[in-house]
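To begin, one chain is listed below as structure tokens, in the form predicted on its own.
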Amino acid sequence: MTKIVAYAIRDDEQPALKDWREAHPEVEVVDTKDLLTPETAALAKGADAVVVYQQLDYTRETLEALHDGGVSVMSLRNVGTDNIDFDAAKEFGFQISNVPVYSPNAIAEHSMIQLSRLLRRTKELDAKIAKGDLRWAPTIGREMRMQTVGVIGTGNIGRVAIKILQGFGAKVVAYDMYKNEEIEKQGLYVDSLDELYAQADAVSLYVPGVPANHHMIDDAAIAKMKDGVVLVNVSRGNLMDIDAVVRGLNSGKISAFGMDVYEKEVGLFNADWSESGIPDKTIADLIERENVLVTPHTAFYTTKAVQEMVHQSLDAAVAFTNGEVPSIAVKFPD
């Protein structure tokens, strides 16, 4: 019988795990709430594969511990692979998969909901109403259909965001180094980021956090944007120089900002700071601002997305153990 050890299984993943188990009685799945570390790798000794999801790095020590226990298949329940020591993974003969497409709608919807809220200034209105102030003025909003929205990245998530924007009636300008045929036919692409920045009233990001994109939104990029631009980032924290964004907010160059990811989010997000106070001064400051919406990396967090992440990762682990290469196998960098 195939045996899989699933690490860091949350309570909200249990229903999806239960469904998968019932559909695959020939596979034993041992689940634990523990993260995968060099120490907890011992739990997988003798197993055929591990299924994982965590922000901790998959270090050489961790991979070596798995390898020493006879495990060389690791299936991620998430998209990001930047926390894997690929040199060690190659050395130890690992096969790895991720879940690149679990629910583009979940992330795209969240980004557009946040953009809509920023345009209609709902955070300010909610605060006024909570105090008993039911006056409209001066909290006047903007209509989505009157905006030109720049979409950076037209992969699965970016294309869903474009459809949502078009449903509102917004004008869309898009940029991607790798153009999508459907978007190209619609004539939405511009030739450069500079051109997008010059046209867009709002900019939303849907690109990976690869080294080439590190801090693509910095002081220089913000300076090229329209005055009063609205920024939304639900992709990766390292896409933005957050200090540059703060400077843009302080100067008024950026009129509003929605963020679901943060470069220093590991150890900060998905933790309760209600008693001790948020230790990161930048995030604490941004949360207090009436024109900033902060969510703690929750864009993906829907029942459908969680189900897909669990099911696809387990399916891929089984495929590897059967000598197959799943469609979601990770290609190692050269």
Given for the second form:
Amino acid sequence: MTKIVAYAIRDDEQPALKDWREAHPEVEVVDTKDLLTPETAALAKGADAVVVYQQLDYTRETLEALHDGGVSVMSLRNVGTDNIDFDAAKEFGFQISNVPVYSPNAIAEHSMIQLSRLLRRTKELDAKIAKGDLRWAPTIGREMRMQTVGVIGTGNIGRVAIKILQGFGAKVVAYDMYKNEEIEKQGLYVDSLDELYAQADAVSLYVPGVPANHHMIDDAAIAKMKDGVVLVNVSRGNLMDIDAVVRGLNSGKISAFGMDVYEKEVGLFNADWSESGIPDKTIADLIERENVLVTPHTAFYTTKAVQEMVHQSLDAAVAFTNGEVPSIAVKFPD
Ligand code: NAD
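Can you switch from the form predicted on its own and show the form predicted in complex with nicotinamide-adenine-dinucleotide instead?
Everything in the complex follows now, all chains and molecules, and the chain you saw is the first one.
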């Protein structure tokens, strides 16, 4: 019987795990809340594969401990592979997979929910209502269909965002270095970011956080945008110079801002600061502002996305074990 050990399983992953087990009675899946470390690797001794998801590095010591226990298949339940020691993985003959696409809708919807909440001033409105103030003014909103929304990046997530925007009746202008046929047919592309900035009432990002895109939203980019622009970033924190965004908010150049990602989010997001207070002054300040929505990298966090991450990783582990190469196998860097 094929045996897989699934590490760092969260409670919210259990339903997906249960479904998968029921559909695959021929596979034994042992799950643990423990992270994969050189010590906990012993749990997988004699197993066929491990399934993992953690920020903690997959170090040479960890991979060696797995290898010593006879395990050389590791399926990640997430996208990022930057915490893997690939030299060691190569040396120990590992086969690795990740889950690059789990639910573009989860992220696209979150971004558009942020945008619509900002346009309808729901943070201010909710706070007012919670205090018992049931007057209309001053929280008058703006309608989606009156907005021209600039979508930067028309990959998996950007394209879903465009569909949602079109459902609202918004005008979309899009920019991507590599044009998508379907979006091109619809005539949504502008030729440059400058053109997008000049036309857009709101700008939402769907590009990767690769070095070339580092701080693509900086003082100079913001200066090219319309006065009162609304910004949304659910993609990667390093796409934005957050100090420039704060300056834009302070001057009123940016009328509202929604963020799900932050350049310094590791160690800050997905932790409870309710007793000690949020240690990062920039985020603490942004959370206080009524025209800013901060979510702690939760755009992906839906039942569907979590199910996909669990199921795809287990499927890939089984494929490797059967001598196949799953479509989501990770190509090792040279
Ligand atoms: P994708 O690879 O499918 O699409 C990215 C697109 O961006 C590509 O079409 C590419 O050509 C384009 N692009 C890259 N640099 C560009 C630039 N400078 N200007 C214009 N276009 C550019 O990626 P995706 O799956 O759609 O993911 C989009 C973003 O969402 C990524 O940053 C990803 O990390 C992020 N993401 C966030 C969450 C979350 O929970 N917040 C979850 C998953 C993904």
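The term rigid core refers to the maximal set of C-alpha atoms that superpose within 1.5 Å between the two forms. Residue numbers count along the first chain shown, from 1. Not measured: the values here are computed from a predicted model.
Visitor: How much does the lesser of the two rigid parts rotate between these two forms, stated in °?
Guide: Rotation of the smaller rigid body relative to the larger: 13 degrees.
Visitor: Upon rigid core superposition, what is the positional shift of the Cα of E39 between these two forms, expressed in Å to one decimal?
Guide: A shift of 4.8 Å at the C-alpha.
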